[in-house]
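Below, in structure tokens: the form predicted on its own, a single chain.
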Amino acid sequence: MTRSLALRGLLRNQTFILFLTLVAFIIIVSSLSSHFLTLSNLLNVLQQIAVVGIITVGMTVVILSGGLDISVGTVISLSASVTAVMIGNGASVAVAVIAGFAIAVVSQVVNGVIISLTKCIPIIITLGTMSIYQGFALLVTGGYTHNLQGAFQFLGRSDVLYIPVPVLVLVAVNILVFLLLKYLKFGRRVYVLGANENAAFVSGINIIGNKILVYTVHGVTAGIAAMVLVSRVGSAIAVMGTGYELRSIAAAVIGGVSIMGGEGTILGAFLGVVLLGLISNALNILNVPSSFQNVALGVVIVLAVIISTMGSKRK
């Protein structure tokens, strides 16, 4: 009886189901191509998903709290652009990196302050700030590509014991935020905020302060992602972050994070990122046309959102 209940619990656990899906997907694709399940290819996949994976960590915290942010792509563009322009104009790498990182954090703090004080719908507020940050990025770059001139390569292009540094950063960020949500009061408050904001208020939780803190965490992860991206690419342009917001939301939802808030895990979101990365990599290895790749990824995302929404309504 106990084993039966435990099995039922596992089968209702979306993270466990996603893990089984990943295993099945890897087995199927490996049987179709001998190049898929190799250490070099798996490390390549992890390196490819590093930026979106780091962003997804912050996006997961935002969604868990009942929010949503569609401005993070332009925040990354602005952050990376500031760093590249400063390095191109002769600033030291350390100063440029700190400035670019600070821009990302401040941008998200602004989002958090506006959303928490006005109590407006987050997606509407971030739609507006998305346009603002994109405009600032265009002003900073002048619409041109700015090269790093060979500087600041370690974070995006180096290896440590044959493991790409972006992969190490991805793992470190996931572990740190996982611990933050699991063992600190802030983590419990995030889940309560997303599940029922009124109940959170009645229980004495500082709604405004915690929402601002949520977007601050998001800003930190966005800043780290921006630095990894600009270091890896070696240049910056005002639109380089476009699309990352949608991919991070999709990965989180695929990983079992409820779009309604209050439910999900960092581990599940990470597995969602990995699944999207493996699907894209497998389609490339199997020489599937890029147009069909977009269709396949779109279908996966739509199905994940439908399943997540239906599951939240049933509960």
The other form holds:
Amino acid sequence: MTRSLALRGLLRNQTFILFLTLVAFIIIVSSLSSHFLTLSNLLNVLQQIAVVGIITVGMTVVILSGGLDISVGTVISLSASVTAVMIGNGASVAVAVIAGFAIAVVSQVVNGVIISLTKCIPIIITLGTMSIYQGFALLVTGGYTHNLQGAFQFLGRSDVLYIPVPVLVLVAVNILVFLLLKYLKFGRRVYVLGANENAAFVSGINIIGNKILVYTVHGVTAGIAAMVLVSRVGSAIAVMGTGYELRSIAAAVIGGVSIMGGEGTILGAFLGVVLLGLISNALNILNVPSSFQNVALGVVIVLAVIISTMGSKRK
Amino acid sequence: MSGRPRGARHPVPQKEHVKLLEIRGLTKTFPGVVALENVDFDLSAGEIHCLVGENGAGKSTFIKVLSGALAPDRGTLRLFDAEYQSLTPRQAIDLGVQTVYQESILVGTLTIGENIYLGHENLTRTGFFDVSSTMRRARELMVSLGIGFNPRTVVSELSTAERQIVGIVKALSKDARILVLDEPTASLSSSEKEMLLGLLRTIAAHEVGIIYISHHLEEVFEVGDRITVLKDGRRVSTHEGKTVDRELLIREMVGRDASLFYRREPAEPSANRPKNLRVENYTRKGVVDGITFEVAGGEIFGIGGMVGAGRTELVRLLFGLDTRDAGRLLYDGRDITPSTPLHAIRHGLCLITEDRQKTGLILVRSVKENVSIARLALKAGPFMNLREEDGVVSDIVRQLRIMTPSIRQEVVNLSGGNQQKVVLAKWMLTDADIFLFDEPTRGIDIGSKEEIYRLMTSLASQGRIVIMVSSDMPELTSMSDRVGIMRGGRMVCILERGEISEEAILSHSIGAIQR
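Next up, the form predicted in complex with its partner chain. The previous block was the form predicted on its own.
Let's see the whole complex now, leading with the same chain.
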């Protein structure tokens, strides 16, 4: 009786389902190709998912708090462009990186302030700011590609102890935010806000302040991701971040983060990122055309949403 | 009112009227509550049959069964010579049972005519919406009822009363043979009420049967051909509207065997000097009007009144949840008027809200998180002490005997009573001095009820302030030291200990007795 209950609990646990899926997926693909399950390929996958993985951490915090952000792709573009343009114009790397990073944080704080003060729907507000930040990115770059000319390679192109730095950053950001959600009062409030804002308010929680804080955290992770991205690519264009918003939302949802807010974990979202990365890597190795890869990605997202809705306690 | 001879009202049916509805032995239970028990009811064409009773007497459940929203456990409904065990909403409408609720459901951006025929539009031969015939039919229908509205007026321009009337016309447009009205006059002025009651008589004269539900006995006496009293889900009696004795009716609406109820142990006077709470001139325009009263430490102050009298709004204001237009809150002479809940919590207030699922609990999160949330709001610094938290939460869970397999269990999986105890635990950990309870035992089982009463009593005996809004008569009479009665946003009187009775509370609540 208790055992069957525990089993049912596990099957309801989306992180666990995801873990099983990952294992099954790895077994199947590695039986199809000997290139898949090798240390160098797996490190390669981790490096490929580093940027989206870092963004997903912030996005997860936002979604957990009952928010959403579709402007993050253009925030990445703007932030990376600012850094690249400054380096191209002879600014020191440190100043350029701090400026680019700060732009990302400020952009998200703006999102947070508007969303928390106006109580408007986050998806619509960030649809608007998305366009604003895209416009700024185009203004900053003038529409050209800006090369770093070999400067600022550390964050994107170097290894520490044979491990690529982007992977280290990815792991560090995940651990840091995991700890933040677990041990800080702020972390508790993220969940509470997302699960029931009214009850949170009655219980003495400062809704506006905490929402702004949520988007600030998101801005910090987006800024880090932008710096890793620009360093790895070695140049910046005004649309380099396009698409990260959808992939990070998808990864979080696949990872069991409820799109309604209040439920989900950093670990789950991370597994979601890994699954997406492995799928696209496997399809590459198996020589599946990229148009089919889009179809596969879409199918996985739809399945994940169906599974998470079926398991939801809020039906 | 009413020095007027009863015979001057609309003509009492002379000829044999068709029986529209016969209900026999209607029973409906919810977990822990019998909402309706063996209720008989009938209605003839052209008759206005009023249904009266306290909050929670079963009126709403009755309407829901009749409109097909709920299936009864037992009993039969005989509608126009056919017998049914239960109805679906579709069936009810097709049979001509139309229900008009307090808040009429109209689309503000459409015209009166469009609203009336919304969902059964007149179409032209080519399948388009036929504006001219719609407007003509709407006008004809309204004229037949003595209403002179222009059907092309946009609904958002209408007053509440006018909307209410359009809602009724809309119901009638679907060939209603039985019209059910649930508190239609709750937000109307007296002249508007007159207009509405006049309309009802006209409708009844068209051989429609009307079931009229109201707290306002005045209206019931004015329009009712017959009056049925419900109490605790049972039909107490059915009277002829002309002959009924008003005092008798009120007695029938209340009156209950008090021995069934929790008896509060007499409070022992606290050793410390009690601190007083003074509520001064609390006002929010259109909702709560100049409320002033004082509660002594160690006292349970009940607030009674009908639904919509402004009671919930008052405690929300006291807690700083809504913005007030005027008012001060003084505790022990100190001004603690809160403007936000956080502010209120810091000053030792807490609010057990009426709707614990919406505003009391984070349903999908754990017992621990729910119990801890307000306590954490008071703590300085960004960190939580998880080990201390586990201890504190486990202690209070044990102390309040919250039945949960673990403090990590999501609150959504607990019973109503245990959920309410989680809310209480949350506030007890903030060391609150002033407890505002809004319907503290709504929807919870008898056992948990008793435990919550015992808790309230012990809070009071520790010298704390307890203010309790309740629609539950026995709860109000047996728990309160004093009861303030609210009506129309004002506190119309405060009953002292010796004066508290169900009759007194009810008659002040509905304004049957002028002081």
